[in-house]
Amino acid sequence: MIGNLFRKISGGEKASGKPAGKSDPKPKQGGKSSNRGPNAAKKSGGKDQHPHGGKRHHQRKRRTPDAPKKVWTLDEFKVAPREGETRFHDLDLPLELMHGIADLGFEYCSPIQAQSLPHTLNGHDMVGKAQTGTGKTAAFLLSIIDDLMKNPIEGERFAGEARALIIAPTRELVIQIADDAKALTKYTDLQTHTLVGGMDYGKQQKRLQDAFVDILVATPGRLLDFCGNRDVYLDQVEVMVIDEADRMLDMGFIPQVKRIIRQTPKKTHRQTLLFSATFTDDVLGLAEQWTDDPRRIEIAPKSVATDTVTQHVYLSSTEEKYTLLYNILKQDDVESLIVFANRRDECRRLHEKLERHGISAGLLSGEIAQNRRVKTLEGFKTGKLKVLVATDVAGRGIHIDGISHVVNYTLPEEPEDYVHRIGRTGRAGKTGTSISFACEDDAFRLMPIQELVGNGLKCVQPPLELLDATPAMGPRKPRSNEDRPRSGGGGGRGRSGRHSSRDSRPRR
């Protein structure tokens, strides 16, 4: 949710760096800003003719933002200076962008924003280490929006040409980033597009033809599909963001990302921002390949979310796990709960059991069709669903305030995933509870998690009331087609073939 876009900073946490434009300046030139100009596109010979023949797309009028009832000024958004913190007022952001920030009610930068924006607003590349929930999404979105607004395109534009590209590993994360971008660009005429697998290709294609592509947020597989079909062109990208690079590595997306980057301008002619929750040798190697003299920012996780999350580890047998989960759900303080499991088949079985016990539950995993996943997330956000059963891949992009409990039905194989899981609760100033089940199969995963968290997670026997026998289950529900596992992946492979020249593209 948009509440995770920024993070209010309480006293005592200092943000380094001066306001943009006052130190460490790097002019946006030499291609790092716009690659276009008044003469970037050749004019066609006929009024409605494509330069290489055929009817071209008419250039459509850009969307005019809804005009406020009165002219908005910064006088309506007063924020007092605070020692050791950076206000958004201090960054010389466009008025329309400040209006969007004011609507969201945020006043001071989080540490990742305060440290990165003075560099990125001046055109520098950046490699940032930051966990989810630190405000990194706003850190790169603010820089992108500022750049696009201060460097408008002169001359004719072409359908499908992206100005800013954001690549993220999961569909949910793509949709979340796009929602945040739309909230920030509310008072501008910038257009945000999303490309994700599992959604109707034709609808996404039509929108690309109907509106300019200022900010493009996409998963790697679906983006390559559109590039291969010549529906999207990346050789005019001015700013590129690679989010959650470590997760890209884990999911095997790096070969696809490399193919995408080869279609963008060379690194000296674009601005590149790379974010990762961890700085492994592989991540740093990729950063060296893809960025040009980057600034490096590291934000240490704040006691790994333990300040706002109460953590429990219950020793149990494999057979006791579902009984524990059912009885936890029946407790009065459980308002909404996410249960994580490592495998898709395990998530399916859990979801089925919960539904047969009359518990409103949704399922999120890579095999569920995207339109169904969107409906499930919406149902969970609105309270229609009390429980969400998810894998790590699907759960990485869940940013919803108000989740009271997280249950680790199986401990994750990677310790960092434990941090991401429990970080789904205890957000936006609220407290939360995480409960992990540790059976004999989970024992070897526990020690690395304890070392990462650093507070010596204590394993205890579960309270006796959580081991009460569960009632009989209802009959199995027949599966609808949209609930059946899909036989392929969410995104296809990009088709081979090089782009035609820019002059052969449909103009708008």
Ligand code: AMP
Given for the second form:
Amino acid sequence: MIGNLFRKISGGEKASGKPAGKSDPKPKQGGKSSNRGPNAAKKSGGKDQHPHGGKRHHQRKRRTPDAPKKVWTLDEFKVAPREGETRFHDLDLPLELMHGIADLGFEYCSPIQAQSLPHTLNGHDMVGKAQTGTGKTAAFLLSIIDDLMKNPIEGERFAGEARALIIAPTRELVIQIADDAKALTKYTDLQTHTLVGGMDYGKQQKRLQDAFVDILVATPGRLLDFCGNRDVYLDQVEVMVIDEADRMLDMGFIPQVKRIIRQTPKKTHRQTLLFSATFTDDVLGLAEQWTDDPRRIEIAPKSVATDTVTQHVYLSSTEEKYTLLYNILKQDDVESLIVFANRRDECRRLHEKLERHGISAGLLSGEIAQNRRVKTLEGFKTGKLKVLVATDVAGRGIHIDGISHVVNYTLPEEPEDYVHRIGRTGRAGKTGTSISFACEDDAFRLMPIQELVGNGLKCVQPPLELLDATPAMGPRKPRSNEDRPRSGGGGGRGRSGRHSSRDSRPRR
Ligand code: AMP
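Give me the form predicted in complex with adenosine monophosphate (AMP) now, not the form predicted alone.
Now the complete complex, all chains and molecules, led by this one.
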């Protein structure tokens, strides 16, 4: 059966079937020249049979990249050196990669790129605190692409054997990362694969059989399905990226991520890059477990675009908050609004109240299954839903322009989350309004926010009309299964019992 799975990708003799042996990649030594070992192991190992029992394919002749009409040179990508800035030209990246960068219009490294690339390009592990919008995706992709291009595999390879693995918590994020990877590898022959739930398994599987896997971008649940079915192998992974680690935690993915990491080479034998928007103790604990002598980099969130977002802070009692929100929603200028609360249960209750008041609202929090969140975001984007109720971590997945209002129902625990929340509005040249409620329970969080934002955020009494009594609520709506919180640490998608645990996976 495995012979079928390891379909021939390209020309070459059939494997001769010598005894299998597990290869242990050569340890990296913190320097680029040491290379992450799989290549070395493959070149010297002389194994003819896949360590998992499948057949080895001889390395196909690599596809010639879609050749540009004339040879592209750096003369077509001139960027003047600038004090305090790093150019991509200064990083000794392969020409084909520079061509991709030039097409994307990147000239100077963003702070996360400038700070991380000198380390990651040399093979070091990294733990980075950076939010979406900082250029963190390109930061890790550039390092991966540089590595894969400079250390091509000259021997044989197996179908489904990933060289670089990127895991991210949501389907949208995976697709976004893969799109960026495809754009950056446009002039190389590196192949990017995406494995996400909610999309045709067979198609993803077929592609794995037809093209080598240089860069694999996946959500944890779907990746484990592919590993369990022996469609993907992780034991030759040279570079691993864990993106949005805090969101993985929030969504209960850590047990799955642990199972994934156990299938990759040990941490001294792979390069590991971990990103998180926040450095909680939990995140730092995971970073400690999964990375080897990492460089730690922290990037402050982008400063607030105060010129495009008008910020208000209303003093209120805890009881008044819902009334305030309801009346804000009834104002004419509110086209679309995101309301943030700190806890999932708060979000759930708030969402229910809004629905009972006949307001079209969607809920985005860690307890909502991923396919449901995708639908909710779609509904919000198309205007079917006027309001989104979100926690911080779930709210980070929102990349929608044209949101008119943001309400902080509870002030965030991390001041940086305030910046991130209000940054959901006032985008793409439009103006926006943020309204924060400060009650007796959370007013103490205001000062660190004021320090961060630095523009004298003033706390005022809300206008009286916002305290008008709300109408009576409609009856409670029975919750559909889709709306029910997910149980335990389960992943984003339901998986069949056959694959629900490692022990029950088919063995060969
Ligand atoms: P990210 O934080 O990875 O979501 O990236 C945010 C946006 O910044 C994306 O649209 C990238 O294409 C863009 N970007 C990343 N790096 C650079 C750069 N060095 N110069 C200009 N734009 C960039």
